[in-house]
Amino acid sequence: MANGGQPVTFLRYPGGKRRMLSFLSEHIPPRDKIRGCYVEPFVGGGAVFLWLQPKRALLSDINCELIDLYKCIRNNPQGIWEAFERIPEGKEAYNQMRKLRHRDLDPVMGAARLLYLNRTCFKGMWRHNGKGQFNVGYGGAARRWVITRQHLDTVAKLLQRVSIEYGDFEPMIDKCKSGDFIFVDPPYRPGMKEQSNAHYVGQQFTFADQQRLALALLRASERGVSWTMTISSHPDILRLYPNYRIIPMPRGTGRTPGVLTSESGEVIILNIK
């Protein structure tokens, strides 16, 4: 993986590209290729930012928890570890911090709140009921000290020179200009048509918007933007990119969250020639 740096990770993410970045990495320009701006619209778990580590970046995702933990990481690494340490161990402790409202926290607390959740809840499924509330079923501390204070500093270094915004896809790809590169990691059920299931702040992710994704994608390449696409194998989303290079992914996610399998049902779609 010579093209970025040595893979950091700090959140667990169903879907993320972690475990795939060997083979991601051959379909992605090296940072120094880059004569633009990075941009991640979906940024999630951040996997292929924090290996590729570009030199200017943009992130962005509509999921407003998750942007202001990495704005508090990028401002703050140190006051977000001392509370994510206070909070105490055990199932009780993680349905108390569940029943907590993110909009009731000071930023520290509830970035630490939002670590806290990610890490120790069941198989790292984020998910949220229709009214917004973090509603996944405790899993252990296993996985929560996996993570320790140098990785959110080397995360709050790397962010230092990032743009972090909130928001949907669409305006986000509808800037990007001739020069930047786009890696496009939409929420997806392999195989798939929609993402019907609530996916972290109790939206769907409908084919009118895989619609709406293919249009701005067509647009960006119109301006010179190059980009990237993991994405769902469906024929209907397929029929959405006929003149780009599409390619099978050997292994990914499959359908079960975290199990790795060769015969995904996702795709590489991309406009780099």
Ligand SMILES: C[S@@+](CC[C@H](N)C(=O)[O-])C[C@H]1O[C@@H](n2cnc3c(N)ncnc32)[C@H](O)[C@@H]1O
The other form holds:
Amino acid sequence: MANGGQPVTFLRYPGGKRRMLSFLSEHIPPRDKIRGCYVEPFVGGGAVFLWLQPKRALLSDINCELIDLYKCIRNNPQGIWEAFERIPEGKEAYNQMRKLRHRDLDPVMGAARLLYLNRTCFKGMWRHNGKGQFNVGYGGAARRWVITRQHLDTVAKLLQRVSIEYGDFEPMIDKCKSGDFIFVDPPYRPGMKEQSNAHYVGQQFTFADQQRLALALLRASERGVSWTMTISSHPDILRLYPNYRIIPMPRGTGRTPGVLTSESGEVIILNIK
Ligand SMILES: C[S@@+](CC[C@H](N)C(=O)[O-])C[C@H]1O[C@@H](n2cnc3c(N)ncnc32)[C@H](O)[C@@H]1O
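Condition change, the form predicted on its own to the form predicted together with this ligand:
Okay, now the whole complex, with that chain kicking things off.
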């Protein structure tokens, strides 16, 4: 499955990299060439991890419910699938599920609920209101059964020897050592075209965060860590990376997976040759 075949993505994720895999694969080392750990500090739907299937990995994200979901799939994919199957279909059932609070549910039901909301909400968005309640509208059931029990079993197997952590990117990058490889896919720059990153959980990813990220990646480079990042081609961002290779990224059409057009406004920045 790695480096070819159907990727085993199980989440719909804004900014997910599934459609970019054929292009990205040219700029990510094959798993046998990664001497240390594969690290993804903005894991989201984990498209690159699930495609590459590295031998050792650390996955993290600031979205703690998402991290709970990964941990629960690793431990009990069967239990989640059975609970997911039992959740009724339709807008009313969706609204009932949406009202529940993650922290009030046991881990398996919490994970099944998140998977259900993700598979049936509008465009796979992951947004909360000021009170921390999931507030994306209903999108329909068409994508609910695109995933199967086998998907969850496969993902669980891939997660067996993986560290899964909740938290900000900076400490995750700071603990990387020589020989590790980081795939970096942060929320793109707010401002200009994207005023906010409201489709992600938590606070906005500000320009100060972008600066923090650039410094963390500079420190990582100095320690001999390799990394590849996807990011917006906004000039303010590019100025943060004066000494690295920058490659314009083609755009997935959104309609035909894998078919690429030009002019995405996104780039790959990398410190590997
Ligand atoms: C572009 S998405 C990653 C998509 C992923 N590569 C995929 O293919 O599905 C960016 C992720 O960064 C996370 N994030 C936002 N701020 C963060 C922070 N300060 N530290 C770590 N993760 C953060 C969001 O929760 C979101 O999951």
